[in-house]
Each structure stands twice: as structure tokens, then as C-alpha cells.
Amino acid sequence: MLFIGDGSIQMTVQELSSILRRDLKPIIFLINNDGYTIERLILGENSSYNDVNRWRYAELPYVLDTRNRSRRLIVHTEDQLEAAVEQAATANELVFIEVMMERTDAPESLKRFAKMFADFDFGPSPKATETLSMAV
């Protein structure tokens, strides 16, 4: 299993071609949240440098392999994700599941960590002291 973001896959997509060439059969979850969410949380939620060009990610296995040795699924809801995981469990091919997420959808623990990281790098903000005291 591989979990990767839309920004990260744009830097490593050639490895998907290698996976297909070697006839490997992982389950890949592409978290599509429209850019670098962790960077948005640290510094610049609306900064354009955290945007990535939108791709048709679920099409990548078909584009990179002419032998149709993959299955693609795009999910928007928890029910769809559950159904996709059930399909993936019995598949005998690479399964590419594109999970559509909101731009800043992240666990609260990651949001707190990002805030502390930003304050460490760029100096505390008034909310940083409050966040840090809650974490301790």
C-alpha cells in the first residue's frame, strides 16, 4: 500500500511507470487535496506556491502502461472509499484510488503540529503560545 499526495506524485510519477513495468500490484491511494496541504498549514494557506497543476491522476496508470494491468477508482465519500477498498482487497492488479479531499482537510493533530512548526521556524504568533500550552 502507498499513500501519496497530489503534490508528491507530481515529483515521483515516473516510479508508477516502473511499478507497472515490473508488474507489481500495489494499492495506491492518491490523496487529492489540491496542492501542498501541509505547507498550507505551516505557512500560506492561500499562497499560490502551494498550488499544483491539476492532473487527471486516476488516468495515470492507463497513460503509463499499454497493457491495461490496473484498476482506477475515484472516491468522494466514505462509503465510496469503503467500496473501493473492498474492490482492492480482491484485485489481482495495481489499484489506483484517487481520494478527493478538501484543500485543508487534515487531522487536528497535524494542524497543531503545523502551527508549532511554523512558530518554531518563523517566530511565535499569539495563537502559538495557546497551542503550545494545550499540547503540553
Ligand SMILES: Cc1ncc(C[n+]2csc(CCOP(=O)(O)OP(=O)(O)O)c2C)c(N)n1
Second form
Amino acid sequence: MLFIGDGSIQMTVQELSSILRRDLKPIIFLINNDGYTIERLILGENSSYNDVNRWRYAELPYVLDTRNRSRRLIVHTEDQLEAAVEQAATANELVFIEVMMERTDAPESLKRFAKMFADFDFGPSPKATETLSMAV
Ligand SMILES: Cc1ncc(C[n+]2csc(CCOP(=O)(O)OP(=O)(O)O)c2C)c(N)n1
Ligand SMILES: [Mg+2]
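Given the form predicted alone, corresponding form predicted together with this ligand:
Okay, now the whole complex, with that chain kicking things off.
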């Protein structure tokens, strides 16, 4: 099982071609949260430098191989995710599950960590962005 973000896959996508060439059959979960969420939590929640171009991620296993040997699913809800995982459990092919998520859907602990990270980088403040704009 592989878990990867939309930002990360845009840097490493050619390995999916190698996976297909070698007839490997992982279950891949692509977390599509419309950009660099970890960075948004630290600085620039809506800044364009945290955006990546939107791709048709679920088409990637189809585009990167001429043999049609993958199952591709897009899920928006927990119920859809459960159904997809059930399918994947018995599949005898590569399964690519694109999981659509909100931009800032993250565990509270990660949000707290990101705030500490921002304070470390930009100095303690209620919000790192406010400190930055005051400094400018
Ligand atoms: C080669 C490389 N470039 C840049 C970074 C900096 N970096 C760390 S996390 C991240 C964003 C990851 O985005 P995504 O994979 O979509 O994960 P998300 O936080 O959105 O779940 C970046 C650019 C890195 N770690 N490695
Ligand atoms: Mg992302």
C-alpha cells in the first residue's frame, strides 16, 4: 500500500511507470487536497506558491502504460472510500484510489505542530502571516 500527496506525486510520477512495467500491483492512495497542505498550515494558507496544477490523477496509470491493467477510483466520502478499499482487497491488478479532501483537512496535532513550526521560523505570534506583514 502506498500513500502519496498530490504535490509529491508531481515530482515522482515516473516511478508509477516503473511499477507498471514490473507488473507490481500496489494499492495506491493519492491524497488530493489541492496543493501543499502541510505548507499551507505553516504559512500562506491561500497563497499561490502552495498551489500545484490540477491533474487528472486517476488517469495516470492509464496514461503511463499501453496495457489496461489497473483499476482507477475517485472517492469523495468515507462510504465511497470504504467501498473502494473493499474492491481493492480482492483486486488482482494495480488499484489507484484518488481521495478528494478539503485543502486544510488535517489532524489537530499536525495543525498545532505547524503553528509551532511557523513560530520557530517567523517568531512567536498569534499568526505567522500577521508577523510577516508587520515586518514588511
Ligand atoms: C524534493 C523536495 N522538494 C520540496 C520539498 C518540500 N516539501 C515538503 S512537504 C511539501 C508539500 C507536499 O505536498 P503534498 O504531497 O500534496 O502533501 P500534503 O501536505 O498536501 O498532504 C513540499 C513541497 C521536499 N520535501 N522535497
Ligand atoms: Mg497535497
